[in-house]
Structures are given as structure tokens and as C-alpha cells.
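Taking the form predicted alone, here's one chain by itself in C-alpha cells.
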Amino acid sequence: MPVELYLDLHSQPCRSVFIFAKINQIPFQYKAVDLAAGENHAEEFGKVSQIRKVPVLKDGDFILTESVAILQYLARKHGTPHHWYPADNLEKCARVDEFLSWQHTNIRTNGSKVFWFRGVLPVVTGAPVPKEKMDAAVEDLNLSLKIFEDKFLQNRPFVTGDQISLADLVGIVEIMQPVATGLDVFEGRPVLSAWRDRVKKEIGLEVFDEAHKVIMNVDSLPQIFENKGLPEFLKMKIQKMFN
């Protein structure tokens, strides 16, 4: 039986999943979850998962939660290429915990915050986040990025040298985020380019844009927000952002 993904392709956790599952030919079911429609926050999305976070994946009776370990979870049970997730080098293995562990509070936690500065603040609030904090969330992102480039990448192909990994495609979606506001964080970084690039065409560019196209679209939230109203979770995600 296939399993069952709950997913937003709004949410880079989200497009990682799919993406591997989708390259990897794992079947599955695509449980889309609204998430600008608070639809994680229903009853019915919550007997699914407690924590009311997409992604979640349920195979059988068995439910995970976390984008993280459900890769994990395909990797080690439809038993992937091992260069996803190399158990049987333990320092590549390590390389790739090592990145999924930092990324998590840097390049994910810094684009999102230039993705909600630029992309959905301005619409749902209906004016432009204070200069000095745009400033500071970009600075933050550049930072991240440049410690992807110089500590993970290095003179590397990948992350963890020749072959693609867990690590390249958790990176490449998160850093898609504040591009998909309209931010180049590509213009002037030539080793970051050459990456995406590497990156892109070991997945497919079929696949890539497939699992983009919903964020790449990110004109389309002003009339999201019009026709959905506005979520008390986003509310007060909103205002915690501005404390």
C-alpha cells in the first residue's frame, strides 16, 4: 500500500518530501493540507498529528512527524541509492546529520523570515516591513549562506563530495523560499549557482519545478488571503514576528 503524505507546497519541509518520494518512485497519496486556510488546525487534520504540522507521513497505522525523519524513514525502508543518505560511510552519514541539524536554525529559520518580510507581511498587513528589519533578516540569510558555502560546500560538487544527498535537497528548497519573493541570492555567488545547478539536474527539472511551482507563484497570496481571510494562527504568528 502506498503511504500517505499530508503535505503544503508552500512549506519547504513539504516540497522536500515530495521530491524524494517522487524521484525515488516511492509510491504514495497526496494529502494536501491548506495551511493559509488553517486547515492544520482542524479537527479533522488533528487526529492525524498532535502537533498539527505538515509534513506528516502515515503508512499503515504508523504516523511521523518531521520532515527530517520521514526522509530518513523513505530512505531506510525503500531502501534508496545510498548517496541520499550514506549509512554505510559513517563520516559522509555524519556530514549529512551534521547539515540537517544546523540548517534547521540558520538557512531555514533566516529564508523564512525574508520570505514572510517579503512575500506575505506586506499583504496580509498591508505595508512594508520596517527597513531596519528587512535589513537585518537579509543580513542574517547572506550570513547562513555563506557559511553553506564555505564550511558544507566548499570545493565540493555536494555536500558530501561526488553524489547528491539529503543534505543538497533539504538545502536546495529552503533556499528557494526568499527566492521565490523575488530575491537573487544567487547574484554573486558563483559556487552557490553552480550548486543549484548540480542540484537541479540531479533531481529533474520536471520534478523541481513541479514541486515549486505553488511558492513560485507567490503573486497569487494577496488574492489567497482575500478569499480565505486570515487564520488566527497567522495572526498571531504575525504579531510575534513584530515583538
Second form
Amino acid sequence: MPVELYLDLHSQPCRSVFIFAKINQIPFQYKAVDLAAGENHAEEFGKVSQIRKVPVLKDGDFILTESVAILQYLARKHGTPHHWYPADNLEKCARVDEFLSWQHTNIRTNGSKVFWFRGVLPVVTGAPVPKEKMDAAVEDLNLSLKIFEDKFLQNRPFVTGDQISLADLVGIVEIMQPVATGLDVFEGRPVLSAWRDRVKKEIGLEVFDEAHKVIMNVDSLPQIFENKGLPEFLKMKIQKMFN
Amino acid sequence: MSLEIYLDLFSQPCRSVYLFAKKNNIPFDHKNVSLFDGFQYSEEFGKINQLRKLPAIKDGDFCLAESVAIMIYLAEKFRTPDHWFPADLRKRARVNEYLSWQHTSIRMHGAKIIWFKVMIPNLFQTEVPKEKMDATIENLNIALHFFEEKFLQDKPFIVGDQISLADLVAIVELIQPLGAGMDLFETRPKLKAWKERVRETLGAELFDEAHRGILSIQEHVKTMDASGLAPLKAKILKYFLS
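Previous: the form predicted alone; requested now: the form predicted in complex with its partner chain:
Once more the chain from above appears, this time first in line as the rest of the complex follows.
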């Protein structure tokens, strides 16, 4: 029986799981969870995961949250090519773990914040985010990108060296988030751009574009909110998140 | 000794690495450094960890940051008992799940308590607005709810009958607010029982030794020379208060 993957491709960690499963031909049932409509707060989804976040993996009676854990689980269970998570090479594997740990409160936090400030909050509140808050968020994102280039990538093709790994996959989906709001972080960053092109090529343009289709149409968010009516509790939660 | 571990036991992730290495009798050169002296900004340390954070290890030529990555590396290299990072697919997934989730929940909100109550007021003579403190406590309570209801449930330890990296990473974060006099275990009997179990399993003496510094920080901070931190004041305030 194929695993169930609960996903909303607006979410970065959902994209990394989606891409990984697709390119490794891991059979799965796509269970859509519409975050903008607050579906993760519905009773039904609460039975899948009380934390009410996506992605979630359901493998028979085994339910797993957290994209990093899901990716590592799928890699091992399906015996995907070693380069994704090189368990046979202690130091390379440590490099992947190092990035997967660091990214939570750096590139992920800062990329998400810029996405919310540019693409979501103005729609929800009807007003742009104050300039100094926006500038600070972009500054933090720039710092994360600099660290990514200087420490994690350096002059290597990929984070661990010659081959793509989970680190590059998680990295690219997080960096694409602010890009989706029209902030081209690749401009003026030739090293980062070259890495992005390499990663896209390894993933395959078709799967990459499929995964990023909804987020790259984030201009349609106002339409989505208008059509579905953003639940009140979601409006409050969003405002609280970034105060 | 070829393995150097850079630690300041004020830091939660430093304590988990320290406890793991000591408990498993992993031979290492304990490089005791001070975050408050700004050692992490020295040229010397920059060569070991560009991220300029602790903990960090230098194993021969190999340098590594991030406590989660460090402990997994040490567990594999020194072949520590299986229960720390179980080979079983599902058990390992449960450990990985907790290690991932905790960054932006327990760790993120728990870390702020001591800075808000002790460090910022004493080192920078700055009062933290009440609503910031209240919001942090609310977020921490939500995280604790999930910790008990989803991760621990009615098991002795997070993964089941035996301690793992998940419990170790959790305990050092949950002790941190105690340094500010905030006892998260007081009103949570299940959590308290788990804490005692973890402390006993690690060895009470070792556990208490690792936490001696943080538990006496309220006294120590009064005589601390914070001049090393002055250049970082703006950055620290921005990080914790924005």
C-alpha cells in the first residue's frame, strides 16, 4: 500500500518531500491539505496530526511529521541512491545533518518571514508591512544566504561535494519561497545561481516546476482569500505570528 | 587527543553534547570557552566554526557545528549503544522527528526565558516588555503541551522504554528556564517524572555537574563582566526583542 503524504505545495517542507518522492519513484497518495482555507485546523486533519502542520506521512498505522524526518525515513525505507543521505560516509552525512539542523532557524525562518511580509500579510491586513520591519527581515535573509554560500556551499557543486543531497533539496525549496514574491535573491549572486541551476537539473525541470507551480502564482493569493474567505481565527493567528 | 569539543555549559546544546560524550566515555579534549567573553568571535574560533556558535567539534581536520549533527556523528563514530540513535527505522524516525521539531518550539521559546528574566536586565540594564514575556510563556506552554501529548505520551522516554538523543536534547532545553527560577516541572507531574528518569539514567552526579553553571547564573550574572558583550548588545536585543 502506498504511503499517504499530506501536503500543501505552498509550504516549503511539503515541496522537498514531494520532489524527493517523485524523483525517486516512491509511490504515494497525495492528500491535499489547503492551508489558506484552514483545512489543517479541521477535525479530520487533527486526527492525522495534532500539531496540525504539513507535511505529514502516513505509512499504514505509522504517522510521521517533520519533513527532515520524513525525508530520512523515505530515503532509508526505499533504499534511495546514497548521495541523498550518505549514511556510508560519516563526514558527508554529518555535513547534511549540519545543514538540516542549521536551516530551521536561519534560511527557513528568514525566507518564510520575507514571504509572509511581502506576499501574505499585506493581503490579510490590507496594509504593507512597516518599512523597518521589512528591511530587517530582508537583511536577515541576506545574512542567511551569505552563510549558505560561504560555509555550506563554498566552491563545491553541492553542499556535500559532487552530488546532490537532502541538504540541497531542503535548501532550494526554502530559498524559492521569498523568490515567489518577486524578490530575486539569485540576482547578483552568481555562485547561488549556478548552484540553483545545478540543483534544478538534478531534480529535473518538470518536477521542479510542478512542485513550485502554486507558490510561483502567489499573486493569486488575494483571489484565493477572496474566494474562500480567510477564516477569522487564521487572520488573528497570522497577525500574531509576526508582531 | 584528536577530538576537541568547544563548549560553554551556559548553552543548552553544549550541555547535551557534553552529557552525551561523558556518559558514553568518549575521549575528548574539553575546550571550555565563554560566550560572554565573545570567544566565538575570535579569529581562532572562526577557523573551527564559521557560524560562530557553540557547540563545535574539531576531530582531526574535520570541523562540525550543530549539536544534533555532532551527537549523531559521535554516536556513529564511537558506536554508542543503539538506544541513543536506534537503527530501527521507525524508532529512528521518532528521534529525528523530535530533533527537528524542537528547534522552533521548545528550544526557541524556552531559550528566551533566561534572557528576558536574567541576562538582558542584568547585562544591559534593559527591561523586557511584559507582553513579550507573556507571549513567550504562552508559546512555551503550547510547546510543552505538544511535548507531553504527542512526543512523550505515557511512555517512560520519547521513543519508548529507553533514553535516546531526543530526551537528552529535550532535557537541557527544559532545565534552562530553571536558571531564571522558572520551574516548568512544578505543575506537570508527568514531565517531572520524566525529568527524574532522564537525570537518573544519565547519572545524577554528571547531570548536576553539567547544570551547575546555569542554575547559579542569577548570582553569577551580578559579578559578570559584560564589556565583552557590549558590541553585541544591539544584535542580542534585536534577536530576542524584535
